[in-house]
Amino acid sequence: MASTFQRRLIDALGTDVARIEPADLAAYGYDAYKEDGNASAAIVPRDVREVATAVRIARECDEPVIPRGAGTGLCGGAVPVKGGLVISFARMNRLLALDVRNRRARVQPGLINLELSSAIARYGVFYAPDPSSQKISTIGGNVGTNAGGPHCLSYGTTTNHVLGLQYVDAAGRIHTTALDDVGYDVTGLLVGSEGTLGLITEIEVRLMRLPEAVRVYVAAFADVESASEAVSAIIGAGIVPVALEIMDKLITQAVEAHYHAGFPADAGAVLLVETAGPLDDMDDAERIIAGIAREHGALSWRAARDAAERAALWAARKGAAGAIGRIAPNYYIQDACVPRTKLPAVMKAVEGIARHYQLPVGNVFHAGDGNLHPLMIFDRREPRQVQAVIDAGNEILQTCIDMGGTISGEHGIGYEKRKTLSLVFSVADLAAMARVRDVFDPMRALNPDKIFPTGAVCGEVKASTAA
C-alpha cells in the first residue's frame, strides 16, 4: 500500500515521473561503490518545475533528498542511506544553448560529459574536464564532486568551467547563480558540494578552443619510483604538459591485453604525456620533454603516429579499472593527493602496504599533480580480503596525510570518507563548514550523512560555539 508521501508524489508529477514500486526503486539504492540504500521514492523529472514540487512534497513529509547522476559515484555520494526521495537527473539529459563566440554552453545536469564535446567539436570548441567515466557520468555528477581527469593538470578541474548554476534548495525554491554576482561566490560553493547544500539543474560552463596539434606520447620506465621522478622533473623546468598519467605494470599488462593499445607491456611503469598547442611547438616540447625523461631513466620513449592511435591509448588509460576484471572479481580504488615530489615516496609506501596485507595493488594515477588511484585487487567473497581492503585503504590515506596530503583529489567524499573528514580538518574547520550547511539546509534533509561524520556535526558546532 503507498505511503502519504507516495500517493502525493503520484498525484502531483504522475507514474511517468515518479517511481515507487519496490522493483523500480531498487534500482536507486546504490551507486558504484555501496549497494544497501532503501529510497522511500524516485522521480526521474523532465524540468526544473518538477524537481522544485517534488522537494517541496519531500520537506513536507519529512523525507530526506538525494540527488542522482548516472550512479557512477566511487563514495557512495547517490546511496540514500536514510531513505527518502531520490531525484535521477537521466531525463534532464539536453545541451540548453551554445555560445561559440564567447565559449560558452547551458546545460541540464543529465548530459553525459563526453556528449557535450562530441556535440560542440565541430564548432572548434571542447568541455576540458574529463574523469576517467567521462562517457558516462553525467556533468551534473562532475559538478557534485568537482571531478578532475587526466587533463585537469593543465586545463584544472571541474570548478575552473562551471560559471553558473541554477539550483533548487531545500525548500523546493529556485535559485541562480554567475560567477559575475556581486558578493560571495555561491556558484564556486555549490561545486564540489555533492547535493548537500541544493539540487542542480542547469550548468553553465566554460569552454575552450580546440588546440592547433595535439601530440600523445608513451615513455617506459623500470619502475614506478623513476617515472614519478621524471614527472617531479618536468614540471620543476617550468613545462606543463596537458596530461602526464603513470601506469604501473599490473595495471599496464591488464590493460593491454584488453585493449591492445601499444603500450610496452613488460616495462615497470608506463608514462603518457599530452602535450597541445601552437604546431610550430610541437617539436621543441617533444624533445625538452623526452630529454628529461630519459634523464630519469626512460627505457624508450614513441609518439603516436595519429589520432587514431592517440585515441586508443587513451581509450586504454581511461579503461584501466575495467580491465582489472581480467584478474579478479572485485577492486576497491582509492583517491588521494600528495605534493607531487613525494610521489616516489608514497609509491614506496603503498607497495609495502600492500605486502604486508597480502593484496596485489595495481597504481594508475594523475602523477602530473598527485592524484593517486591504487586499485586494491580482491575477492569480495573471502572475509580476509575484505577486511585486508579496508585496513589497507585506511593506511594508504594515512601515509598521504603524513606526507603533506589530502583525502580525495576527484571522487568526493560522500559516504565512503566521512568518517576520514577529521583526519584532515579541525573541529573549528568541521565546524565552520557545518555552519555554511546550515545556512542552505538547516534541517540537514538534502543527501544526509555524506561528506560529515555521522552524529559529529552537532557536537563539533557546540565545541565551537562554546569556545
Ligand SMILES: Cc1cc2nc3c(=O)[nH]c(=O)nc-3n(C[C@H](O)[C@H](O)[C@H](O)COP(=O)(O)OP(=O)(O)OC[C@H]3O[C@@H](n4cnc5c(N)ncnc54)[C@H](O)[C@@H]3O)c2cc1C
The other form holds:
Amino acid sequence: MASTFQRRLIDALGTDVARIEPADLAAYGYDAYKEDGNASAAIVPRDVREVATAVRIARECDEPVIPRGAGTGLCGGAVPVKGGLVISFARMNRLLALDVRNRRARVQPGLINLELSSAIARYGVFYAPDPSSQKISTIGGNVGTNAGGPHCLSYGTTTNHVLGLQYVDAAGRIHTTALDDVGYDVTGLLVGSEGTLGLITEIEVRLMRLPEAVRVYVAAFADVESASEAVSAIIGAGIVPVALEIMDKLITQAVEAHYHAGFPADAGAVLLVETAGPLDDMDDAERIIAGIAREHGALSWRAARDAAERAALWAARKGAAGAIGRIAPNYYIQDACVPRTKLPAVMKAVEGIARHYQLPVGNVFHAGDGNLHPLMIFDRREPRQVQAVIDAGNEILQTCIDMGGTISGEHGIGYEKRKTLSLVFSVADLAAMARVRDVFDPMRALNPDKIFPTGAVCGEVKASTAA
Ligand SMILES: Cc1cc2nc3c(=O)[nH]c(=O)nc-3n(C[C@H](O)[C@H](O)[C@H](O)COP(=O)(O)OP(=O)(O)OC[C@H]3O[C@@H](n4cnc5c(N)ncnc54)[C@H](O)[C@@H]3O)c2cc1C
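Form predicted alone done; form predicted in complex with this ligand now:
In what comes next, the whole complex appears, and the chain from above leads the way.
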C-alpha cells in the first residue's frame, strides 16, 4: 500500500514522474560504490518546478532528498542509505543555450558530459572537464563531485568551468547564481557539495576553443616508479602537457586484451602524454618531453599517427576500469592525492601494502595531478578479502596523508569516506563546514549521511556548531 508521502507525490506529479513500485525503486538504490539503499520514492522530473514541488512534499513528510545523476559515483554519494526521495535528473538532459562568441553554454544537469562536447565540436569549442566516465556520467553529477579527469591537469577541474547555477534549496525555493555576482562565491560553494547544499537544476559552463594541434604519445617504462619520476621531471621543467596518465602492467594488459589500442603490454608501466596548442609549439614540446622521458629510463617512445589512433588510445585508457572486469569478479578503486614529487615513494608503498594484504593491485592514474587510483582486485563472496580491501584502502589513505597528500583527488567523500574526513580536518574545521551546511539546509534533509562523519566527531561537530 502506498504511504502518504508516496500518494502525495503521485497526486502532485503523476505516475510518469513519480515512481513508488519496489521494482522501479531498486534502480535508484545504488551507485558504482558497493553500498545499497532503499528509496522511499523516486521522481524523474521534467523541469525545475517539479523538482521544487517534490522537495516541498518531502520536507512536509520529513523525508530526506537525494539527488542522482547517472549513479557512476564511486563513494556512495547518490545512494539513499536511509531511504528518502531520490531525484533522478535523467530527463532534464538538454543543452539549453549555446553562446559560441562568449564561449558559454547553459545545460540541464542530466546532460551526459561527452554529449555536450560532441554537440558543440562543429563550432570549434569544447567542454574541458573529462572524467573517464564521461560517456555516461552527467554534468550535474560532475558538478556535485567537482569531477576531474585526464585533461584537468592543465584545464582545471569542474569548478574552473562552472560560471553560474540554478538550484533548488531544502525548502523548495529556486535560486540562481551568476558569474558577475558580487559578494560570496556561492557557485564555488555548491560545486563539489555532493547534493548537501542544493539540487542543481541548470548549469552555465565555460567552453574552450579546440586547440589548433593535438599530439598523443605513448612511452614504455620498466616500472611505475620510473614513469612517475619522468612525470615529476616534465612538470618540474616548466612544461604542462594537457594530460599525463600512467597505467601499470596489470592494467595495461587488461586494457590491451580488451581494446587492442597498441599500448606496450609487456612494459612495467605506460605513460600516456597529450600536448595541445599552436602547431608551431608542438615539435619543441615533443623534443623536450621525449628527452626527459628517455633520461628517466623510457624504453620506447612513439607518437599516435592520427586522430583515429589518438581516440583509440584514449578510449582504452578511459575504459581501464571496465577492462578489469575481464580478470576480476570485483574491484575497488581508491582515490587519493599526494604532491607529485611523492608519486614514486607512494607507488612503492602501495605495492608493499598490497603484498602485505595479499591483494592483486593495478594502478591507473592521473599522474600529472599526483592523483592515484590503486585498483584492488578481490572476490566479494570472501569476507576475508573484503576486510583486506578495507584495511589496505585505509592504509593507503593514511600513507598519502603522511606524505602531505589528502583523502580524495576527485571522486568526493560521499558515504564511503565520511569517517576519514576527520583525518585531514580538525574538529573546528568540520564545525565551520557544518555551519555552512546549516545555513543552506538547517534540517539536514539534503543528502544526509554524506560527507560529514558520524559518531564521536559528529557529536563534537554538533556541539561546536551549537556553541
Ligand atoms: C569507470 C569510472 C571512471 C571514473 N572516472 C572518473 C574520473 O576520471 N574523474 C572523476 O572525477 N570521477 C570519475 N569517476 C566517478 C564518477 O563518474 C564521478 O564522480 C561523476 O562526477 C559522477 O557523475 P554521475 O552523473 O554519475 O553522478 P552520481 O554518481 O549520480 O552523483 C554524484 C554525486 O553528485 C550528487 N548529484 C548528482 N546530481 C546532482 C544535482 N543535479 N544536484 C546536486 N547534486 C547532485 C549526488 O547526490 C552524488 O553525491 C569514475 C567512475 C567510473 C565508474
